[in-house]
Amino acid sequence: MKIAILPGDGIGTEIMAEAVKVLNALDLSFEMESALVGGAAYEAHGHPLPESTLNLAKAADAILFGAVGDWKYDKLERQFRPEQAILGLRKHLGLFANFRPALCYEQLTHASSLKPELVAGLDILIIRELTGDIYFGQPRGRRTAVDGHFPGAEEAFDTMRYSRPEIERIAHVAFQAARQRSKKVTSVDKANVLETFQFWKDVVTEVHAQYPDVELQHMYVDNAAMQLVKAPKAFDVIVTGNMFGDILSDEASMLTGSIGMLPSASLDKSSKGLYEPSHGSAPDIAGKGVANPLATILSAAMMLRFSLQQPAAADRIESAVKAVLSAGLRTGDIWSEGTKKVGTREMGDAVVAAITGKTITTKT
């Protein structure tokens, strides 16, 4: 089983190591390979994405990234800027459905921001489309309008579009993943204003008919936003597109206590994937041991239990987290009071612990 290790920048590198630290743990026969990507790779190579870094994640089962990104690369053109590393990895692997679950560990119900009785037990599951949308669409660019409100002046434009087969795929997934739970699936469009999501929706209600058993209800992206903070646990699997997606996982993870605890996954048509924290670089943070890194380490155990078909050591590692939230060891994104504040490398040394049946310790 081969893993490429793909730190990137900013807390990227620090996250990565406990998660890589955790992996060795569990005594399995991985070889993993790490490779510069993102702001480093710039710096290194003067690409984001290098060819060797592209040919690594071709040739490995799956791929455990960090993050990418910093303020100082902002003024870069856009082909050069570190994010253009993982939308390159996204289009290069096929990696089209995005896996975002947003689950609230009982012993964090007080870290969110929402009473305990909305959160308590929650468990979404969000399914994000990866490659298509407005973030990839052509054309874009800049250019002088020629009609609108002000002919003449410079504008800037995107392309929102979406192909039969990339929501009826996207669809089949989320369905297959709704049959796993609790049978409900809500798709999340603007069909009231795009036709983009007029099509989404008509598409979606046609594959829906090869899933009888799975209950689909569709509802506006406004009205899902406001439904996620009022009545998070109704929602079972939510399937939408790349830009509704992105903003929705990022708004459920705050119902969870902290981004810093929300794990992704990225696959193929063959379930090869990428797997992420779903939070960034956080440059602020960067250097100084402080950075939540479980969102990385229950990453990893996606990855084991995806793409590399070892649900068991999936089941240690998630197991070895609660067993850490349920020692009262906290990171400062999901620190309360009577709980005890540690490090990054604190919080992996305890998860290793756990995983190896040896006593949880911290530094206080």
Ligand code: NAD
Second form
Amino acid sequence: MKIAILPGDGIGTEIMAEAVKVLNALDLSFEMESALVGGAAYEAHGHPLPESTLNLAKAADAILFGAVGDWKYDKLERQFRPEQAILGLRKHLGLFANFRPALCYEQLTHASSLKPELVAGLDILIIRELTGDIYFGQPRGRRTAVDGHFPGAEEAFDTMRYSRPEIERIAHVAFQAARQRSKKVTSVDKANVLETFQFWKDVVTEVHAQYPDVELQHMYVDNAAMQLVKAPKAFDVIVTGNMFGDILSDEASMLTGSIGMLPSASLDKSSKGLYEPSHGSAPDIAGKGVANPLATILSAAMMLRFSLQQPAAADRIESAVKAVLSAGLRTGDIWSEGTKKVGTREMGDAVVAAITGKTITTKT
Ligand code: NAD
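Can you switch from the form predicted alone and show the form predicted together with this ligand instead?
Below, the chain from earlier opens the complete complex, with every other chain and molecule after it.
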């Protein structure tokens, strides 16, 4: 099993070190090879996704990714910005299906910004289409407007588009995932305004005919955003496009206590995948040793389950995470009165201790 390790920028290197430590504690034989990506790769090789990194990702059975980005690169031409690395990997590897489970651990119900009774036991799965929509649609750019409200003015534009096969394949992924859960899919669109999403709704409805055992509900994205904070437990599987999924999954992360708890998997058609926390490189806390590594550690568990066929090892990691939370250990983002605040490294050490059956120390 070959795993490409791409730590990236900011807290990426800190959280990745902990995930690697946890993988090493499992006593499985992995080959792990690291490469630069994002701003770090741009500094060293002049490109955020160098050929060597892309080749490593292609050759690996799975990719574990930290995070990329830093405000200091905001002035670079778009093609050289760190974020292009993750977009490039998704595109080159055909990673069209993004799984973002939002699970509220019993121990963290009080860390959520919502009332505990609204989030206790929350377990929803957001499936985001990842290689289409307005993020990839062409043409895009800047030009002088020839019509609209201000002809002659400078304007910018992007293209929202989805083809039938793109919608069909993500709909199948969602219905199949729902069959493993409570058999309910909510397809989120903006069909009342956007032609692209009327088409989305039509195609999802057609695909649904093949899954009569699964309930399908359609919801406009503005209502979905509202329902996610009003009654999140009413959802099971949510399937949506790239941009809506990006926004809704960050919203859902807050239900779970912190974006630092939210893993993700991006899969191709044969379940090869890239696994990463749902958060970014958090430049505001980078280098301080305070970032929560659990989203990355839980991403490693998803990798073991989905791409490396090691479900027992995935279970061990997830149980270990629950054990450290039960022991009262918290990084700053999930800390609450009465729990013990720890740094990134201590949190990783505690997960390793739980995996290897050692006592989890909670000394200050
Ligand atoms: P962010 O997710 O990096 O940070 C948002 C907030 O959450 C910050 O306050 C941060 O401190 C906090 N946070 C994030 N992860 C945390 C963790 N593990 N533990 C504790 N706190 C955590 O989003 P942002 O600030 O909007 O973006 C920062 C950079 O990351 C930008 O350059 C952005 O483009 C990039 N980004 C990259 C990815 C990716 O690599 N896939 C995803 C999103 C954003």
